[in-house]
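Given next, in structure tokens, is a single chain: the form predicted alone.
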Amino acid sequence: MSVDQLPLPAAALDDAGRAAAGPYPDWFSKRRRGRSLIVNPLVPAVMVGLPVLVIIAIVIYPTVWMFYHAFHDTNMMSLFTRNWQAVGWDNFALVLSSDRFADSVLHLLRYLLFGACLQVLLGTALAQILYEVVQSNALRIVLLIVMVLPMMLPPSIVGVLWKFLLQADNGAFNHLLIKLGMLAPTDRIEWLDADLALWSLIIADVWQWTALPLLIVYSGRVSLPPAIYEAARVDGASRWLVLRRITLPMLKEIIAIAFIIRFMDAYKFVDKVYVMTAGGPAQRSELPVFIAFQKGIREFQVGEAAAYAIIIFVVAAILITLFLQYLKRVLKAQGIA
């Protein structure tokens, strides 16, 4: 049957321009012709658009305003004055040739390698413990809302709250290691002084961060088919046989996206460094982002300060594309992907 031959509704006009009689509401039957019967039309495009204004609005025109002033000697008197000049890549020669941008990258690696880093282990260790060893439900969730709830404090107070544990003379850490005879009476260990101070900021972020890697990999396990391991216990598989040979290759996935996210998130490194240490002593906590955020906000070198996130931004995304190419390659090895 072709269209053309389709019955027509029950509630068409008719000749005389009256609704027939049929199974449809008045409402559709008195309708305009040719009217939206859903929405007005002009809706989709107010959807649409609204959003793509926002983006471009604090996305697209600062990252192209940081870009163009990245090329010039823009300061706060220039900013103002409107009378910068264009210096191509002074910029950013001087902020590879600095000192004390590659001790902070030195910094940086330091804090991916055993902050980040250790942030997924131990999440992925948890979340191993919570499904295995944790037999109650509800004793589950309540451990999973209290390893949470660091994760949901502001990192400002964070900061805070771990200088104020890391004091020297009336610290929290220093009274409970002289109460367990690991410290004597009177010593003190300067958490905060300049061999200790990234490290202690390490440990704070630790504290805060661990509950994102245990919720990515949690909802991975989760999410295991229940069949492999009654199979596996059926063949005699022991725990740790089949953690090595079918959970961990399993969430291997899993566990690359929860360090890609904090991986990303040492990129924003600022406000627990601005809070506990300022950069300090003698710039020895400085992360790049940091530096970026003083040259910027405190200085008011806006050139040099959108030279130092450009970079940050180049090589965040290439270590970041590398290391999803050589996960894609691993996946298609194991003709998953």
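Everything quoted here is computed from the prediction, not taken from an experiment. Heads up, when I say rigid core I mean the largest set of C-alphas that superpose within 1.5 Å between the two forms. Positions refer to the first chain, counted from 1. What changes on going to the form predicted in complex with its partner chain:
- A displacement of 2 angstroms or greater separates the C-alpha positions of Ala70 between the two forms, with the rigid core held in common.
- Shown in the overlay between the two forms, fitted on the rigid core, is a CA shift at Tyr274 smaller than 2 Å.
- Once the rigid core is overlaid between the two forms, Val289 does not reach a Cα shift of 2 Å, moving by less than that.
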Contents of the next structure:
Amino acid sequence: MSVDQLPLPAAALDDAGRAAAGPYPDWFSKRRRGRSLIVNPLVPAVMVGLPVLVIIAIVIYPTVWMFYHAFHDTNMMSLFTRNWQAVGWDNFALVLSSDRFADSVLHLLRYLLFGACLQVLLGTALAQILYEVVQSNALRIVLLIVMVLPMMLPPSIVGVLWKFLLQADNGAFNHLLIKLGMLAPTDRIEWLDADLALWSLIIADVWQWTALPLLIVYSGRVSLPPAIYEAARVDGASRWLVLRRITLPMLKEIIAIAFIIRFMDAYKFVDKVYVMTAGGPAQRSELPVFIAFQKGIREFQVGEAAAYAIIIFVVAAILITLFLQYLKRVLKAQGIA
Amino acid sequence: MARVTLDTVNKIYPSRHGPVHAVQDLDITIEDGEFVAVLGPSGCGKTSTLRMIVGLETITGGTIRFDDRPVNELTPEQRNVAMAFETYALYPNFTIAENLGFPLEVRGVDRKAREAEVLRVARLLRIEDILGHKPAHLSGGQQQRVSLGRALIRDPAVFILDEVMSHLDAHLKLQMLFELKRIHQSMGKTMVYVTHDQMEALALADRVAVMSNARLQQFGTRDELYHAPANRFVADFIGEPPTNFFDAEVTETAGEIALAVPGTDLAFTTSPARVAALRNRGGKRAIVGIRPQNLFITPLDDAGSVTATVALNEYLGEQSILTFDDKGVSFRALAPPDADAKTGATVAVRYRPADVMVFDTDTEALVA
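Starting from the form predicted alone, produce the coordinates for the form predicted in complex with its partner chain.
Now the full complex is given, and it begins with the chain already shown.
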């Protein structure tokens, strides 16, 4: 309830609506406050109009432009000469039938499965360990800070960092493996080579982002009522049974939300790809968003890039709708909405 | 089933402001099959006591025995106790049937036998119709019964009930008190019931342990607590409205001992046994306690009564609470609603000497 909806005591306003001497000072009167703010009838029009114009300029116009060009053969030349031809659904057919797109979708799936899922699994396990196993509060805080630190770095910096660490000849990672005796001193693992490039991206991303699901699940675990765990102790349930039958089912929704957040990030994952592998070698670590970026900004195949963007947008819209429906059901089940 | 013995049990919590002595030298023996209530105001150590019996809290000093077996180092499961929690502590993701059956599930009872037991307990508590629901959809009273049921489904050595009625409305509370009594009588198990409500404690328990300031004040039947309270605290805490207390001077005229309240016309005599005890004790001062229920309004010319002015007449329907004022000393009496005692009237108040309790001024302990 905002302030002006609050019922005013009888003495504050007289019959004509003027402020009268009463328990509240003058500035609680609706009329006075209204007059003092709206000096000129243009003020509200300008205050609403400017943001609307900005949104039209940076969101609505480019979107309409993109949809228009998705159905034209626009490229760098035709953009300059301003003679593009309508080609119907050709751009979409081109994208959907290309191996490059199919590969990138497979890369994305692999990245989601081993990147986002692994982060959520690891985060959940770490949160559980942090809560159940670590007894000292001070140690718990220190560990939390240490684990959250990578999240504070810009993703592109993390990309550069890992590119250095994973260098085949003088990278720290190979050096570590050699020191540990897991690799012969003359051997090299080509981390950024065609076979491993996507896995290297996944390693770097897991390193950076595992702390987010960890934080979310940990805070969920902390908020579970302790009395339930005491009841389980009195009932004689083992730790494993408590975890399986009580803790995990109660954290189910929170884990799902952590996954949704990681999924949304993963779906638009482009920064580390750009910095670490540039989609290569031989397009073996490309993701759809990265191809759209390449096509549109690098090669100026505007029509094809627009088709990519629309396909990505439609899939994202469908997935987000499903997620929102799930969230709504969860909230309803918990009596929140 | 078990006899529970607490032998000089102590509980000290470390805190930022130094150690807190929550339970001090507690000695209680709860007989096998007995229903004992632990009664006391908030923060008196009664919940700490109960959590030590259950095994949710370590014991700082002393020994707790089930029969003759010390259980200090045992887990709740090894002690075989069942507990119902103040906050119910139902598993929110389980249905009611799963909640009730969980203690059996933990013990590896197969599904068929589990369902039969769940149904038996549900019938006992009259919750058969909500077995398929989740706890969030139940009322407080229903959740409370499920929580009780989860304790009752097992065959434990001791039942522990922690303030289980404190969230129920008055009507439901009366009903649950009756049912709990019935369940105890039919099962014959040792039960420990913690509460801050004297009505619950006195209605349910065979014996009541009254605690205050981390110490046991008195452990006895309701008659003992009511008629021979060990000290001023128990006399004050048990009974509604609370006992009237007067700082009195012990005076002796012609061999008769009387307790006069200085500055007023009030003077009390007490039973021969207490008079003898007062003589033995010596001393000039004592605290007189008399319950409002034991003060009666009589005609003014009645000998052996005290006179007082009515300061307030609170009409409660079945009876009235009269507050008297005698030169700055106020006290209360219960009177029938038709008593002729308007505010400002002077009336005579009569008492039986046997009802006059006498406490030591310094130790506040009962004198005989």
